[in-house]
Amino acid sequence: MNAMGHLQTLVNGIVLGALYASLAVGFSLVWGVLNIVNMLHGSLIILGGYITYFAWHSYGIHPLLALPAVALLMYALGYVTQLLVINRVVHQPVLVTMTLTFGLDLILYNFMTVYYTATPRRVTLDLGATSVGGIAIPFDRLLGMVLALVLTGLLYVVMRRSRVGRAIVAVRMDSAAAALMGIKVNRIYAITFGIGALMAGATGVIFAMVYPVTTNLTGIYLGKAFVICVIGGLGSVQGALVGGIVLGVIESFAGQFVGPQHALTVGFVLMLFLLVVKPTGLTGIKGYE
């Protein structure tokens, strides 16, 4: 392969990275805050590109209208059920909520595949490409890379600078402090699982754009989650950017040298080397910003 040749590897994989960064910052929250490994969010990503998909299909509804109404939707859902069910056993081992999470996740699963079946489905949009330096980058993907960047970059300043960002983040730090301050803890869980449904969903739209969406995709787009917390370091919008700017760029470059069936080998690889040679991933912070 010719310089030019990676170089265009090395696009991909900053662009699918971006789309990673999307799909495990919401999944990184909810871990690094209410210390919940949620094993619903892979089927929480592919039930908003189902959303998308038979939105488009069913209705005409472009999948940029249906975003943000996708992420409200899914907003709400993870509200409730950490309001109703995950709240009344948060505070126990991380087995008990990784458990609970694993049997809801299995009841959306089935209900997903029953209903809308696991034919991989996609929102085509014929958008048509682009060339950059004979750099050739389908619209649709700078779409969703654009997308996914704007999404993640939201979260961040939500983090920072609204109220219930810095409330989240006294939870986090330490949720008895945060009660005595007058901060209503479990609301805040609501809400924090809430935001992390909510990013499920909207990547869910952006890959049903980009990718085909089915239900056999869920336990592979939950491991990326996994792989890139660890790469980039759990709890915070940087580290899952940085961990899915990575994990894009080694898949891509995988995927030329040793063949795309051996790409997500190579991430989880990667993860293993980290997890004893730097636990708490290339970007080292600790903690929700």
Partner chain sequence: MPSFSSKFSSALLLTAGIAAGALTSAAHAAEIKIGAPLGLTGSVADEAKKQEVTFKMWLNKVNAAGGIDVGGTKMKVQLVQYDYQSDGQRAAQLAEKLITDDKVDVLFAPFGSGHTKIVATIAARYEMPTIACAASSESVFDQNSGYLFGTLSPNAALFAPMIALFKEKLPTLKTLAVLGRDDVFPKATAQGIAAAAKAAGLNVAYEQLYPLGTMDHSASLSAIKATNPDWIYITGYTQDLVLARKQMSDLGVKAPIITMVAGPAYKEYVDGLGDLANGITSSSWWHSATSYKGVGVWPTTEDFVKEFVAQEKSDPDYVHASCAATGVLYQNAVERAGSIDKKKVRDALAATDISTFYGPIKFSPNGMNQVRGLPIIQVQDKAIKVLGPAEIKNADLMLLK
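Could you present the same protein in the form predicted in complex with its partner chain, rather than the form predicted alone shown above?
Here you get just the chain by itself.
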């Protein structure tokens, strides 16, 4: 394959990587701040996708218009779930919260499978592709990439600049001290889980334009989020972004050089390698500080 071919592979990888970043950032936030491995994350993405699909299919609402509403709805769902259910065991060992979210995931997943059926559905907007110097870039993926970067960037700004963001960071650093400073820790937990669900819902909207919506994909999305967090570094926005793009580019080139059959294996090998030599991931950032 010539230089143009490699460039096309690189562009494909970066675009895919941005989508991966969007997929992982909410998962990373919840794990990093609450120390909860949120097994619900994949199903929340698909739920966002279903709402988008039905809004478009039944009422003709464009996914971009649906995005703010879906994001807010998912935030509310995440907030309430954390406040009423997960907060009861949030200080328990990680295995307890993981089991709880696993149980919640079974409920949501099976509800969606029964209610919507697992039949793959897709928002057939088909925006086409543009060609920049012979490099083909699909518009929907490009749009998805831009949205993913904007959302990830916004989250970064919120975490660093806003009072809520600083409160989240404070709770992550030392929840007891944060409580002494007057921060309502349980409320911050609920807000954090809400933001995680918001990011999952927004990703569901973006993905509904790119991928079929089906509950069959919930496990795949969750698995990707794990790998990305480990590669990039757990618990930081930058980590999810770096992890996502690195994984996207590596899978893209691995598909070309070692064949598509082994592309995913290469990503997993990188994850295992980093777990051994650099457990904090490529960014080496431990948290949101």
